[in-house]
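Below sits a lone chain in structure tokens, taken as the form predicted alone.
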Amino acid sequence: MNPIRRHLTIALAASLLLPLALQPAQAQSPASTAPKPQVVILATGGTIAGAGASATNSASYQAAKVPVDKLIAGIPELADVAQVRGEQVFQIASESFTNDKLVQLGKRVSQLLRDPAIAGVVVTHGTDTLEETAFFLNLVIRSDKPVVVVGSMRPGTAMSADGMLNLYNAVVVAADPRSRGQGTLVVMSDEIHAGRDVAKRINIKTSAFGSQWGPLGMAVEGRTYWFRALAKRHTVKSEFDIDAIDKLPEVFIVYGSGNMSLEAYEAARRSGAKAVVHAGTGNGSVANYAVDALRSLRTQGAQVIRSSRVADGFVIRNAEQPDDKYDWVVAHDLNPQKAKILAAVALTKTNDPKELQRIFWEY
């Protein structure tokens, strides 16, 4: 072909080529132009809803004072996200969760979840207690839908402030197909934990949130990136069903330490606990005086878990105590405050120690 017209030839083509090149990535793909998912935040109070008296208050501060509707109006960028609206279920400190507002909180959610328009839930969460009902939602609402628990280290007001990032991300990670079957989560400082493994593990840091087997993944500019899955049992293939629990047992911590008082377990007895979760130094360990009085409230029927107060590991069965003689439970890896929540409903089907142990292996 001459040079000339070969020149001309590919001229022609470019400019046809130019327009299409130009045109926004939305034109081309019709799926772009799909209703985003509804995801509904479920707001309970706590940090992420408190407010300081100036912008220098990170650590003091008062709890559970914004509305849900004003956290959502301040993320603009949610509606980029999702079609997110919020409900007001309660609004206090985390550390004013009782059982009957777990099992509250948990039938809303269950309720929520069978609509088929709404594609995840949202709980906005206080810090204190935010693992707690993260593994008890894990443990009773029986769908694969997400749920995401959030909340925040500093309120709203403060410099710095993580609740608006926090709360974005667990809006993108409940609206995100990919995170359907991962059991209930918890998103903090751009990480996705297990609500089963994650625990706060400092008090003044934004960073508080960890789990000793590592984060499922991340939360990072609207997208989500996973690493991992939850091995055991979660949501759909949980035994445990929140639409047929209305009441949770009382179950007792009582924390191990050198020089301890015997008046914690009786304490307990008088109370009528039904399980009491001994939160051992090292293995679980308990204090020789202290064998006696764990046995008793065995005796009497109370429940008797072995913990440990130990941050990272897990509890051996039949190390440090003889469990398999005295018909103790160990909580394997499970922390004290969620062996307790693990005990309480495990006691909604069964007082069986055997199986007892057997949930705690499987969950």
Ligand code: DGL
The other form holds:
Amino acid sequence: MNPIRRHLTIALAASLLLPLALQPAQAQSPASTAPKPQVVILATGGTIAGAGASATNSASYQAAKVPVDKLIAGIPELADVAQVRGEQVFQIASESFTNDKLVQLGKRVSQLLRDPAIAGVVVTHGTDTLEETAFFLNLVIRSDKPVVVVGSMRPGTAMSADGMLNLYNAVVVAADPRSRGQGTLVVMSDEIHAGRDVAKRINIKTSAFGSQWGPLGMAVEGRTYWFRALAKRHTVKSEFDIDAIDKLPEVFIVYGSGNMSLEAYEAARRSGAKAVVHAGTGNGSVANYAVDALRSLRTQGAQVIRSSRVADGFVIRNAEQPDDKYDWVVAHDLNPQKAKILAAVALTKTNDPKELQRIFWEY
Ligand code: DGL
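Can you switch from the form predicted alone and show the form predicted together with D-glutamic acid instead?
Every component of the complex follows; first up is the chain already shown.
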């Protein structure tokens, strides 16, 4: 065959075959007939169950109104992903979560995951304290099955509500075997975050949640895409177990600022708090006039944990404060509200500040 004819033949063959080669592999596989994985949705309330007076009420509405069965019925596409059923554990706005509710929710998650038929659990939750609940479950649920916490920034009654797609994506992640062993996850605005890292960083946008070390992956059109894994201990590698926890100790947070009042530390002492998280300025700094109040708390048996009011970065030990000398703990990169959760869980096992510091480095 002459060279020009051979070249044209190859070019024609390539133009016919190339589009097939570029199609995603799963598009050609036959529809699977295997039974769908079982996913349980534990509903606790929040905006994802919220309702506003009109479609323009994207920020003014009542949280915790819509029951879980209605949430599920509103997304028939869930049946393409998993066999889904719901339980209404609470129906509250998440700012109203208490330690007892955290423990109750954790025990129910643990109980469900012990059922070999259940592939994963989704927790619908208000966004205000979603990061605390997700971190708590990350510390105490001794299973590698996916637990996915999800919320929404707009009620389902609003235009461009985000709850339906967030919940659909959460079920996709909970049903996906590749989500196993990733720790407790948070799915919001197409992103898959580590419950340990994620925080509500904006209080009025659907892209409210972020992690300073970045998301673990994304959920897009029914598929998950993973780009990294959590470096810290969690779930099956944790030394904590919800089935051995019935109550969490009281931990205070004192917010640092200029011209601080020392009353908050006194209130912590009077209440018998087991630890105080000092949400300090900068690198967890302590005003010179507040050092004695914190040292006195330590002397009286409370733990002192230096966190920072600054969103990103991490608190360094013995930087501006002699933590070794004062027997204080630093919260590493955990924000004050997460430091409070870890302190409370850790204090169920130890009151040794050196052990506490190890725990803050490792989780
Ligand atoms: N009250 C807030 C809560 O339940 C509403 C915020 C939300 O869920 O997005 O967390």
